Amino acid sequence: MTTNDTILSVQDLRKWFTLRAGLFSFNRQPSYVKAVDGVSFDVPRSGSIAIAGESGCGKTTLARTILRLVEPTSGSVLYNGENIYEMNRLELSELRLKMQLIFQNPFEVLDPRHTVVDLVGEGLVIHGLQENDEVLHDRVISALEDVRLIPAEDFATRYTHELSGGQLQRIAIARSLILKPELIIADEPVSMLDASIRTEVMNLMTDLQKEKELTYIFITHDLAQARYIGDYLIIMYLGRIAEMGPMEDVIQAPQHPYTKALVSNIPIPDPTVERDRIMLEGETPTPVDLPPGCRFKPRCQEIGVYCKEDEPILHEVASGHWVACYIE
């Protein structure tokens, strides 16, 4: 149920790939990649939520699948009360200037045969927001200056092959910013960087919420960062959301072995401190036809006698603080 707090809230949001049958496949049965399968979250306005997991357990997926940038299978998206994906091409048009994503990986997002100031003003000019050169010459200015790229005047003339990694991501985070949206969703936008500029990045990221009250989404696969930028935490594991809760309850406190497992290997600064790790035995399985039970028993150190036959929902076991495990 959304109130008028929450600015975005995903429904039971399913996006199933059907895979083709071979062609000497005696099975014409399609089977499905279940990238998403059945997630539902809200988001509150001006708040941070990070999504975390291991590689392939459907956050990017989950994330354009909100933003429409693939259909879904089923579910809804509601932003400010509306459903996305009833939205015709001139509503989700208008739609786009309010929700941004930050790709992971800039070199493949920024073309290097245009100079910053057109690579942060596309959005400009692909929308018709531009008045004429001068004022889009001077709101691309004022982008680079919020993302620290100062003499904004020097980086504005510059190519891509001219910056490093980390500046090359706050010019993909300018290009967002310009259209001056209220939901950013960043997906995993410091892993392409050294660890030295990590910081950096996220910090200014954090600055630029507070100084212009945006929402966001924030996709990881590690825990210190999601801790770093979020305040809410959603785990998935194959599609699913195994445990989400405000941040700090779900770090100190955790439910689901998953969680467990994730949060034992958070790297302590205090070399002093101790901490048991918990290594997960084999790989992430295939979300391709499912056996029957919990999705992560097979790598499981607490499965039960429930959790092989039928698949555990999310329950309350805080205060805003849910898992979907048998074993509390």
Given for the second form:
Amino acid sequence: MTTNDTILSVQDLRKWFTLRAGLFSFNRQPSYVKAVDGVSFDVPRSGSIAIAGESGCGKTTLARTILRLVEPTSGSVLYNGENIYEMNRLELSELRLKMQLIFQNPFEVLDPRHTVVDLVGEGLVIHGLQENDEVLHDRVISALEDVRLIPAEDFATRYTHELSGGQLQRIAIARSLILKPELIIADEPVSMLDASIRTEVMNLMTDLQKEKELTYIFITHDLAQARYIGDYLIIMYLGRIAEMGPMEDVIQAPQHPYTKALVSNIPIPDPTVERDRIMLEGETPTPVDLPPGCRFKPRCQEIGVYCKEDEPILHEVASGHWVACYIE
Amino acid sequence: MAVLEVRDLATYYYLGKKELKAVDGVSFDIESRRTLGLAGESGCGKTTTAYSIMRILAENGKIARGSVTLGGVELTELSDEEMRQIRWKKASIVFQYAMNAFNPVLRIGRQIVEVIREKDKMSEEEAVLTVSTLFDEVGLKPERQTDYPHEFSGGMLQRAIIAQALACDPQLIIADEPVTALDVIVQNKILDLLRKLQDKYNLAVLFITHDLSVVAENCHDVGIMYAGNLVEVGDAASVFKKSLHPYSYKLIGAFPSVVGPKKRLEFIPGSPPNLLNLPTGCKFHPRCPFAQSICKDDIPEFREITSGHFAKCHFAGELDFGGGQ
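Would you generate the structure of this protein in the form predicted together with its partner chain, following the form predicted alone above?
Every component of the complex follows; first up is the chain already shown.
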């Protein structure tokens, strides 16, 4: 499936965390939290993919593993065709320039004792790319202008407590942009922001994508938000992909019973819309000691014969639309 | 008569010599079996409004003026001891983080029994029985009252908190972001439960949230707050479909939806004002696309534009926001 237009290819990626057995347990077999358990997908160059799911579905672990912030249990991630887990320190350091991460909470990411100019220029200094102070300063100013913090000279000398949440998140984006990345992974980039400011940051990110030909991977728990920032949607459940496809296809015509339930439960900001909700039994369990067969089976309302035996694999139901479910 | 009547409520916090006007002139009613959703962005004063009603403000917070009547009793004039008798018995509050609301080293049932025996003169056995009934009511197995909080999932804890809030048969429940920390599917189950209990016990509910989508689906009436003011209040369909205040209109338009065609999302340039240094006139005027010179000079009145639909804007009812809602 991997073509020249694929910037990133995730292949059967697994990340299991070991749970240590207690000191006095008789049966000291280790068990695992299978946070990411066999995930494969391709990211097209200049595309924008949203990865969505409920808490504990493994979306953040997936992002961290793709960036090699944690080592995988198995599987590979090809960046422009090269396996990032086989890269040495030097290659990895170069890769980090091209793949940037934006976190949810800009208040925690940005050091309150540094001025904006230091915060935005930090990446260049760390990578030894600052030629001299003047060039560094100029690049910071142009990065601030890119994220529409104007007049940039004025913002450059400020501290974080002098800025609003939306401005801080734009500074976090400028910190990434200054390194001229190709791929940005954004983990809930607007979830901390108030509604009236959120759209502005979302629009900025969309504009930057076009201007800088960026590729995005958005991690979010909010499908309504995902719809506005991505053009392809991946739904995860307990460490695996339940369904993926073009955004509107998945939102308007979900195929997997889990996606159907999830979409039907998203609140609609319109009191005159009445919808039927699909309720699921129980809550999402932790991915430890999963039963054989489909991992969604205990909460599923449409169980068939195969569901109890084998884990369903993704199959294509329409162009680019993949579902991991036996039920047609 | 409304169960809860709030009139011109103002609550200020004192920071050294500075006065922070967290809530400044808020008026609304809630009748039994009705839910008022109070929505707005962080710092708009929605939680301070709730804490003022319950009189659980931080030490530097004072109710500066206004009145709060619950079932005909003026709460702002009660002594601390009299107010203590109101909490749980007449009005209870459900907080956002259920995991922080229970003491982690005491069994959950024990903590609810404690509340019941403090408020109602009841024997230990009767109280335990009451907890069993309550647990059943909120969809928890009665035998689980001997569990500790860490043995419950987030959704179960939120149910237990609701059971506790109902324990002394109140008239009013204040729910402060009751489902914000939960995943959507669990969120809807808890909201369905709240609605069911509301009908059964004739509760008035004050529902506080930042999420207008949740308000749209769960509240009969909606109040929108901005910088300490209630800028608009009315029934849900009117506020969402015929917004009177430019802020409400923009805020509602900022929420994405998974149904219908993808429309352009609204945003409001700038950010909410610093409450220590508020703009003159209408507090929204620096961000308002319709602002005129009067907005800068005069504070708009909170007035009824159409029956039951109030707004605090000089031009309420006269503005054309463009495009259908």
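Positions refer to the first chain, counted from 1. No experiment lies behind these values; they were computed from the predicted model shown. The term rigid core refers to the maximal set of C-alpha atoms that superpose within 1.5 Å between the two forms.
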query	finding
C-alpha of D12 off by 2 Å or more between these two forms on rigid core	no
Is_shifted L280 between these two forms (CA, 2 Å cut-off, rigid core)	yes
Core-superposed C-alpha of I303 shifting 2 Å or more between these two forms	yes
